[in-house]
Amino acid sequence: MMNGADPVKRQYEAYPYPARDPAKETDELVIGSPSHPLEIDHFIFGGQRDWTQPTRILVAGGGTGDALVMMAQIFADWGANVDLHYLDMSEASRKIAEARMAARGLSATWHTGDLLTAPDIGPFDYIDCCGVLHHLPDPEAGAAALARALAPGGGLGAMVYAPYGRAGVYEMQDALRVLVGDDEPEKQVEHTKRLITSLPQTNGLVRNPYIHDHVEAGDAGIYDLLLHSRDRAYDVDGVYGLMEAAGLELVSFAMPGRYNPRAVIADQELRDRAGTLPPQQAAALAERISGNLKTHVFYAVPKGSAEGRVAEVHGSAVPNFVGPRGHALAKSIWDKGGFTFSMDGLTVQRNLPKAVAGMVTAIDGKRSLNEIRAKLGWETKPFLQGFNNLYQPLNNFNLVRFSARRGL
């Protein structure tokens, strides 16, 4: 169990992260991954969850409340029957999360404590654990505790740091331990801000364009990125190993397209070779070649229960957009013959036939594929073929998810 002397607890009492102002809470809802309710349904419940049935959800390591507030607001808007629980060891972070929930008139059950206590307050149908496992003294024990806290049929959504997109971070952490490691947190931040404004151009942090968001997030972001006392990263093989040790198995990464080596290999012969690799080896290869993954966002379930978890294309499936509005995507497909996806310096172009633009405009989160087909007047076979052409690239980059929201 962690106690008041734990350096990570000390950090988050001094610098709750991410920095959020409850007074501005109602200005905008922070949306992210994992744990958007559409994603939970898509990756854990086959896109067919009956949200009128009681559902217990835990946010393990809830911090200042991003995942909690997002889920609470969306589930409230849906009218879903969800019992939300928050667990974190930082009292300062919890106070901010509580104030944010109160500003929206939302509620949760609050627990202050160690992530290892999750089984004591379970079981849960779904557990969110975003940016936590990589800060634990024993990540394997933490993941195993979450596995024990799952109800039958439940699942986990998690994020851990990835090494290649964080190039330069760990060298700077080591350097700062030498320079300012004995100072109080406020002094560490003060010295660090002065240092990073005058780093040589040869420094790995300066040469990495993908991690500026933490530095721009103020003192809390600087501390979390460069002064964290316990911080490790997992490559793809490490993620698989972490889940295996906990008695869990990976269902999917949230953006499977970023883990497809064929998306980042231009040479056709080598693309064909990559296409024969098993999923873990292919994902590991894609990570090494792309070099820009800062985090791994993924969904996992108890071993032996992965089959049928991820939603599939069928007549009763209900597609929902996550991110772009349908008309903008449809216009891009019609005008440009596809769409372009850009993230962390990687740009991927996906060509699509103009015929699928009408399918895009018919997606409203309410109609099933059968209803969309009937509305557009398509025959079943060509419609499903056309929708598959659309679905695969959108699914790859977290742009569309299946959730029937049955009962609502």
Ligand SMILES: C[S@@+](CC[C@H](N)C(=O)[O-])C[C@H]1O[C@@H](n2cnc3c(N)ncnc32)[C@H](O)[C@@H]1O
Given for the second form:
Amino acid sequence: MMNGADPVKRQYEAYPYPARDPAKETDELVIGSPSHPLEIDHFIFGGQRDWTQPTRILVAGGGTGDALVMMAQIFADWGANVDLHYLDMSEASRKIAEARMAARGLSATWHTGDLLTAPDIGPFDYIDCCGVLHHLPDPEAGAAALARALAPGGGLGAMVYAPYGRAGVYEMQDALRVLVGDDEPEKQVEHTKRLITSLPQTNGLVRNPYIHDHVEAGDAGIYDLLLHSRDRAYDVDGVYGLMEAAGLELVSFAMPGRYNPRAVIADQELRDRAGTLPPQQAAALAERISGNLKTHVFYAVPKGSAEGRVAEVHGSAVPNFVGPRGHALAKSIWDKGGFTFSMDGLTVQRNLPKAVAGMVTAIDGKRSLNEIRAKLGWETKPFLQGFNNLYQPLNNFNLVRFSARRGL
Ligand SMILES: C[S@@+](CC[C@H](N)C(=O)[O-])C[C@H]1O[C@@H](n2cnc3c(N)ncnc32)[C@H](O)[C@@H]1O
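Could I have the structure of this protein in the form predicted in complex with the named molecule, to go alongside the form predicted on its own above?
Shown next: the complete complex, the earlier chain at its head.
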């Protein structure tokens, strides 16, 4: 599978994805999910990991380096004791990732090879696997290899494609395979560009305005979206099944709010009915009704070890806003007493009582909830009730995460 004949390897040698220019690396740090260090702490280590303890991390299918560079930079800024490893079968992708890391003066251990070899270089306390499993000939074997590469207490952050939000993509892949599949990759891209400028209004891709990669992400984006030789999507039940088959257990989706059917059902009687469903069925229902999930980003741990992994609201938890989007929302909450959040066509608007909105000014990634309460002069019970009102909508969209950054 790992030879030049593998069409997926050939694709990523010709079109490393996502396309990144190391010369522009220092302009901006690309932040993403899974694997923002605040998320890792929140979903795998209860928000309380001691980052002075040695932590081994693998980026499996690291591509052009987005997750690797993000983690390396943030952990370096924190002064965390992290040993980062990169594994990918594409040498062209690795070269780009290496140049990006060099541009920032950051280092990692580099491995070129198949994801199935991850256990040979483990064990790891955390593994990132973003946008890779759905391209493997046997995704269950890939997930199981990652599970075997985990150290005790470790966990996985992953992204796989989701079917309904990618409506329009798969019939175009099938159509293009017939029409241009025998051409050289560059020719395929050229033909595809011409085809997509003149598609009928009835075409599935034209009818799905939330798919952008073929418009915005250059030739590599076109190839990855429409010409991929091996690409499958997982619905919620498929994600649970994939984890189960690998001996893993889902801890949480990174944006729990997108998996809540009550957020997408307006009718009260039906909302109440949805509220009685067990978590997997509820999430599967939300996915089908919202229809706009293009990917599933989630965290998983070895089966039977999920309890206590996700950070919870308690006195010693330290809240942090995640990335520029989280910080912009914090400002909006303070300035306007609420926020509006849009994602793939779904908009959520929340107003918060002024006193609750005021809590955002005390969230600095250092103070614990106990310290924030003391600073603002609240009694414990009303403070926790008020904080929950602020926390739930931000938690729903992965905009605030608990990490005490212990030891740093
Ligand atoms: C869509 S890219 C995602 C890259 C990166 N994880 C990201 O999110 O930006 C998929 C990557 O997985 C790698 N890949 C696919 N199958 C692999 C395998 N069996 N072993 C190692 N790497 C693989 C490809 O070479 C490619 O770089």
